[in-house]
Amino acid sequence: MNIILKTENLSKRYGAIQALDGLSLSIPRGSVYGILGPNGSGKTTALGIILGAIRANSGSWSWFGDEPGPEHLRKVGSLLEKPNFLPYLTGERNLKIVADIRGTGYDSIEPALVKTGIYDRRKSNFHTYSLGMKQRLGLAAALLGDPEVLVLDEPTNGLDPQGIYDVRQLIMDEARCGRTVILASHILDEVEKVCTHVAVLSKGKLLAQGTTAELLKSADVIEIAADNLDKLQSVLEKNTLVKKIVRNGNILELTVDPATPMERITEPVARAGLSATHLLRRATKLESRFLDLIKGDN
């Protein structure tokens, strides 16, 4: 598989705080790669290092299979933390300055404004923009010059539900065009909807990485209830196929391997003289997988 970005043992310390601790990632070309973690997990630090804005204490990284250099970053469009533009210039004029700095020309400004839904306000000064509009202008700046890779740090920050939906569609459209998208976020639902690959960070450490499907296939949850919940739990605790039991009101939530047939759970229950009053199987959501990983790191 063609790896567009590879990091090896990246570490960064700010005084007593270990912001990154040996981060190693492999990001395939054409993927939508989500770097997921709570605030303070090291996501922005990692993106700052690969974009050349922050110096790592140790470790290395490569873009497009080569040592990082200015020629590689010209192929990368980025939105890192909150967008910063000149407040008393228009959105359009600010993008022209960005294009001048990047040497991309002005041809991609109008398409970028249209894609991000801010074309009608292109002549308004930046200081009149709402937080969501500022975020949209930052996204437009990232799209200038038709980059091969987009690096986006919390791209839905400050957006209303319609704006979040629009950004999600934009990311998926860019991916369908063959662009690689590296997305840092703490919003699990958005990552699950758009990302093909996920890395989970906590306290600067990588807890897991892989395709979204791989991370989610580690377990299923079976909801089950019966009139005698205590007896039901006692029976299920003896079933070696049940990895974990959580009591949620009048329902037991069982964590099982995805390959576990349902009858291997229900038959011992029936033999014990119990009848299930509720039975539902559901695949693991990214939220549950994420919380399991984070809990294991504490």
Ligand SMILES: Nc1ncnc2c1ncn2[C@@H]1O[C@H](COP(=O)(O)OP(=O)(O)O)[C@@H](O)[C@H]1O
The other form holds:
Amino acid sequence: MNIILKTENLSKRYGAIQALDGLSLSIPRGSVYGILGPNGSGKTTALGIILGAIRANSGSWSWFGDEPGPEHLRKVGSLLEKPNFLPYLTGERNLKIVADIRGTGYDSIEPALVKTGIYDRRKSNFHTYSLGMKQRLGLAAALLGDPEVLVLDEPTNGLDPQGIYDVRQLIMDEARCGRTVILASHILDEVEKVCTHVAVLSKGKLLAQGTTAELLKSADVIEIAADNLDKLQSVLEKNTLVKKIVRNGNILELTVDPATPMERITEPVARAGLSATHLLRRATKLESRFLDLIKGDN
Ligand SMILES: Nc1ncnc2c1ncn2[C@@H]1O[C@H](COP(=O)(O)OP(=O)(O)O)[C@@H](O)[C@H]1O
Ligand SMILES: [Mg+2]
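Next, give the form predicted together with this ligand, keeping in mind that what was shown is the form predicted on its own.
Let us now look at the entire complex, which starts with that chain.
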């Protein structure tokens, strides 16, 4: 059983707002699966549904290959947007309450406090915690009971750069121990650094899904021009290394893999009797790939 979570056509509407629109995801065991999308794209709604906190209007999902039920959710630790703890109890006491509710016992409390870096402040009341410490306590709560799957909604929210770094390391460590992590984030850089797989969401719709390497792989753009632009274009269209051709005035912009040697582009052009009057190569940023994907949906 290699798919931990599968959703089929999940949809959710709030009045006039289609928060989720036919979302189908397959999350492999052992992956760090990023759900990447701008604010309002439906990430929190999707996580709320699979955790049983929000009712979908239509669609279905399965955990561990089964109809979802409470026995599955016991194997899932989660951190949703705002961790809810009791302000006048200590961090440790709050975790005990969570452990009681989830029936996990207290053994995993200390390791969770240590991993998330709040062990030293475990005896302080929750209301005295900084935003970052509150977020860390939320993560510690998600780790209680050694869950097979962690579901984290924007886990680095409110953290300073050190905290962001620590949380990303923690996620990668947990994944190395074999835990599957489902991570919603609007931060491209975070998903790129941490996730093995990514689903790109915009306005409740899935735009793309795959491994991070495939989807967010950077590309090079080669600008090329020649006197006979039509002939140049037809030569380049036959070159399988050229992924995309965009005509920009008198210049063709070719998208190629960064590993593509320049000669593999220019030699067939020369052989066709054309000489390039303009030739320039530049790298595109991941950011622009992501923005391209999202823009296509508008
Ligand atoms: N309880 C709610 N009532 C009305 N609209 C909501 C509610 N929750 C979310 N929405 C709307 O649904 C859309 C998706 O929201 P959300 O799932 O929170 O997106 P994300 O987590 O990607 O920022 C947004 O337009 C949001 O305003
Ligand atoms: Mg959200």
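Between two forms, the rigid core is the largest collection of C-alphas that superpose within 1.5 Å. Numbering follows the first chain given and starts at 1. Note that this is a predicted model, so its numbers are computed, not measured.
**Q** Superposing on the rigid core, does the Cα of Gln233 end up 2 Å or more away between the two forms?
**A** Yes, shifts by 2 Å or more.
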